[in-house]
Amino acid sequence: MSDIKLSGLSLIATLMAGTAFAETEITYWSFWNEPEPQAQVLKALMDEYSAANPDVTFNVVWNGRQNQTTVRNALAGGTSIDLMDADMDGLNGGLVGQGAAIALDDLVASDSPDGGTVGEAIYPALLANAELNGSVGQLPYAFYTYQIFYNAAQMRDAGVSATPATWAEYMDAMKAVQASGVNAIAVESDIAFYNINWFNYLLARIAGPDFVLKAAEDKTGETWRDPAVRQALELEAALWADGLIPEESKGYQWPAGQQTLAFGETATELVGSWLPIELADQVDEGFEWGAMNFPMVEGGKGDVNDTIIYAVSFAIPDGAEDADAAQDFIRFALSKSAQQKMADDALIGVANASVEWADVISDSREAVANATSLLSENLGLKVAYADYSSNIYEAMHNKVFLGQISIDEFVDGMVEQTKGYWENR
């Protein structure tokens, strides 16, 4: 397909040439809430698809973040659903991992409207995350990166001209920001799944990205006594001890922490790439966002280019009545034109590697393009052991992160709770 730009129905007709379905209504249950920009883009894409395929319509239920749970309950009750979406890790630990979604390997290998195959258009590391037990049961179309987002002007004013590559350089940079009269790091005390990324990244950089899953799967719990755990917690504690995270942050309830960036009081936050979008109406005009990879810990086994992501994928429940039409819509939704619309209008990262992202998250696109690996949330725990991930791992970490328990208490607690988890499983 040439690079000549088409518009309106001529573009859609070109993309959908050769597709023919009898009268079909695709029942689609969605992870998004209808007012959200991602939902509005999907509505527009469905309209475009139906314009090119007049016999295909959509029946959409906008369920929001509990979509997978709602879908599973509906399927158990006999409801027919042709297409759904949810977070990638949740799907791998749920519908896909339990064999309740159809394999999409043939779709991955099929022709893309842009030339090549559907799979070849997707970031390879992202597609690798969608594979489970040798098969692809979901296809990601949008995702966020977890990085250290920052006010670029404040970093420059503090004399930080180069991106810190090591933990020592990062600490020096944060101390320079602090010395300039601006708080260095924002956190939300009540959002455990934000704060856990300090621990995730530190353990991944120190001991490698496989360590957390290895520790969780040790039925004795003793792996949590590994020196890497104490080192990571001590590095976190130093952020508080040095005042780089202000003490008053322990009382912040979301979104109080991130609003300090909007007000110019704080320079950085470790969070998802949704942050610039959430603060778009609060920051001053011309606010310049930057995002850096989490630094490497000297002497560690990890890779500074490994990046943790949160992805959203399409899946087709087993037994879907209109699975062929649903797959064809996924093919269209992953095309360059459809993905560019998602990137431009929803300001989110997208799976198609040829698409440019919004300027405010351009550093995130660069991180993905250069990533050695794209790591799943909680380094595999959310997929393998979702209850352990949230009820033990995140919960215990948030207590030690906020100084409610000591490092020794955290280690002993993780050993005992891990042991108990496996004894009662």
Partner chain sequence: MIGKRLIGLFVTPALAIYLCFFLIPTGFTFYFSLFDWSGFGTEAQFIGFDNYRRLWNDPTFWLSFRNTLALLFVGGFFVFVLAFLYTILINSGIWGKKLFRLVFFLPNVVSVVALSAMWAYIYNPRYGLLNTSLKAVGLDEMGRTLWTSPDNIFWAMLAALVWVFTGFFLILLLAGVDKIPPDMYEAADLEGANLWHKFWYITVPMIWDVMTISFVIWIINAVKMFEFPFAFGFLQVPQQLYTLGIYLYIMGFGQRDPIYQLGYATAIGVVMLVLAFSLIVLVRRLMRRDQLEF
The other form holds:
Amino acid sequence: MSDIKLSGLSLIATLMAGTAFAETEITYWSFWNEPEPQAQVLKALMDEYSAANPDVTFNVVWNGRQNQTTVRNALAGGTSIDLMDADMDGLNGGLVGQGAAIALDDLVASDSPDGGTVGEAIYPALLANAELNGSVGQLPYAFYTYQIFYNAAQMRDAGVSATPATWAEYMDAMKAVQASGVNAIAVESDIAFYNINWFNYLLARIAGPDFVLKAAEDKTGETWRDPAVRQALELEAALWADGLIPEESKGYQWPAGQQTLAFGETATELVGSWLPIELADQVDEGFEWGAMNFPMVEGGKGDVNDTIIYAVSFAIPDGAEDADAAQDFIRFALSKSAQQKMADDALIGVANASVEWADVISDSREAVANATSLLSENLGLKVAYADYSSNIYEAMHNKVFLGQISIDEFVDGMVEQTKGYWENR
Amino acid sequence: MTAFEAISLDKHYGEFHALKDINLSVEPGEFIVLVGPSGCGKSTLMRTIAGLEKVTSGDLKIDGRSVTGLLPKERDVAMVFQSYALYPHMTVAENIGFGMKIAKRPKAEIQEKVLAAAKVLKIEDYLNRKPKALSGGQRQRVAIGRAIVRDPKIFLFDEPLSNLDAALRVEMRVELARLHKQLDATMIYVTHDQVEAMTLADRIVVMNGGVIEQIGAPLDLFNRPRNKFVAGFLGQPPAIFVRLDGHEVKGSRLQVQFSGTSVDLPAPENQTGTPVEIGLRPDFFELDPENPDLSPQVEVVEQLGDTTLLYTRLPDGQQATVQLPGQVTAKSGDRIPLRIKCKSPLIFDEAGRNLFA
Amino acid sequence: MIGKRLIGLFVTPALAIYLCFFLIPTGFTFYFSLFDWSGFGTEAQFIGFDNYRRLWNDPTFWLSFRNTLALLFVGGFFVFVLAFLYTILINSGIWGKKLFRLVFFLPNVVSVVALSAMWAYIYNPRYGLLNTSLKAVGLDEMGRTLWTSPDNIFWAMLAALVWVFTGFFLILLLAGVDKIPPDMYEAADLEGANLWHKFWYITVPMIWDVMTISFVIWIINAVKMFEFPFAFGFLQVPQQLYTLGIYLYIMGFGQRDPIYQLGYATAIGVVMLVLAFSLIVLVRRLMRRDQLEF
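Mind giving me the form predicted together with the partner chain, seeing as the form predicted alone was just shown?
Below, the chain from earlier opens the complete complex, with every other chain and molecule after it.
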């Protein structure tokens, strides 16, 4: 039934295309807004691709961050889309997770224009994250890392010479910064998905990266009583108690917190690698960015090199008319030259491991290169149980992080709400 | 003591000079009617008395006390509006008792006074109705009732009968006259209707262009108007004015010539102006086939039963309205022999002043 | 007979449009709320009233519900108290009536994103307009308040929202007041009425119909309130600001997190519809009065 409808629609589309019958038009719905540099790079890449392949043209819809939802609604309405992109976790929880995208395993194994296969050119840890249930349904082309970004000059002024590797060293470094007359850590009170990274990292370092998913999946909720949870929260609380995060931050609405970095009032912020670009117009000339890995907690089970990322991937919806052409374009977009353009012009981290990143985020590239594994947001919770991740995990953590509830209340609350979540599913 | 006094009152609206040097004094219990054409300033004068408009300069006194700077509620006046200004969501009783209610008078007192006022106005059966369930005349009574219960020093009426049909207007006019006697209250009444003015007023104040033209008892004003405006405004149908061709003073007599005829009048006492115009009221004419002064041509005839109105044209082309008693048979085109008998002579000088005033 | 047929002929298109674009979609909304459906190609699964059972046990739903009620009643209280207050003041004959009307209405023509950016500046703990003003007049303690901290942010948002909506309802009420003949107030002046008397005994009863409509519009706005609190959250709406409308969006439309529970979101929509509908019926019943003629 729906096949008949679809072919009917495509017939109409074909008739409307008229003289362009022999040509291929790739319909691409984009995660970017047209004025963004990433969109401009993609535009240039499409032009370049069309120049090399004169029979291929692009029909682009710049939807912005709500792209996946818009694509979903359009697909349900019978629109044919050949290529779309969205954040990796979103795709794994949405289009790809729902089985509404075609598998790209063959594309991964196919030859890259730079030699080798397409997959071999990508950071292995990144490609591993793209795999869901043994198959690759999306191909990441750009990504951000969550790290502690800092004002290198202020760190030097405070006498912090070596990158702190452990939590104790980190606390010492932050106290030194504070003593030098600058606030140590910036926080946005209202952005739960920023603040949750303290907890994500601490839990990953203390109890390993799979702890959160395990705790969420424990239908009794009791895993939240694990000492690791309490330890992580106590370490967080110490940041406030020691005055490393100014009390005032509890009233900061984004971007009030990060602006204190631009103003030179604060030295560091745990945030994504988009920060240097977001603040590019506001920092003084010669502002020197650095980024460090989240420190290791002594005695923890995690790996200090594990880095949480936020990646953007291409995917091809089921039923795409020009799926082959779309795959060929992805192959091109992941080539070294295309990726270099993305890295240079959009100042974003890219998937192709042979590409150098812009100076302001060169520390991020180093972290990725050294990473044992790249972790997804909320350590996989966002993909597996998105509603739990947003409504319970992030929301509850923001309360305890900002001191609205005590650690005991958090633990009891998580146990109870986790139980309730499973009973109510 | 005077009930009300206006002393050198002036009112400007920006550039517009609405009231010019108004001086008026009203005796207690007097019924004063302010009359004049639209825009003459009569309503403005009333609203300044009420305190709804501020005066630009001059003084207002009520019972000898200056009220110029006082708020409306402090002046102890009540006003009946042209639109009645009844509150549509309140019953008749609530409308009448509103002032007492906000003054927090005891309920029993309010009820008693409302009922008393309603009885005076014969609306006691409608006390629980809303205004929309009343006829125009009944609404009018409610508006008056609202004034009566306040027992004010001065009643102000702003064209209160203009929204009523002709028959009801006559009825309410009589009603108001009766009410004035019964209450023995000072009343100031604005109208553009000279019949209301003539019938109701103890004294009429004729206004024009922001000034008072003349103040006086109705018949004084009718018989001895100070100028052409007053002469023309009072009287229905209005008087006509005819240019004189010449005049002659013969001892104690004044003879004026116009339209090929002449009229002999007693010379005006202590008069200095030069006669240039004569005013003729419709009833100055008599039918006289034997010895006519003029024979104008009839254009339109209106038979009113008891009288006949003839709209005629004089030999020099002037129009003249003629009112004859009884039923005169005449038709358009007839020449009708008329004799002129000036009951109260109206002779005007170049400035429009009546020599006989 | 022909007359009746003719009326039928003319009414039919309107009725058909109403049926197609209102009644049928409403019916479908309820129907969809009985399914578990992600909105992607996969089959929707009929689950009866399970979505409603889940709502009943969902703390985030109740949080959103409470916030919506707070917005409706507390916000509504202040919106109308202020709108009435300004109505009295503007109609007391002060100068600049048109200017004030414009100033109060202005927030309604500015985009909510710009408005929330402005309020973020006002509420900023350190250099914000509010705290610097408070400190300037010597209220140092109060000037250190973190207006947008998790404990305060809902009320801070509500205050801003009241500011936005007051202007709108002020315009509605003023339009109603302008219809009242001025001699009603003059008559009251002569009777000794003060501003309050005139407001309570004349203005309120005579704009009763406008008030009813205003309340109905407020209920509809408040129950589906989404834009302003959403924009107030910038990158991510904090849970403290969730309204039913925002929670519906979060659950059905994959805002940041890939939550694609369309059936569940639809059930929230049905709750909003029922809430708005019953409140409107209630208000109309409570405020039923004779039509006024004046």
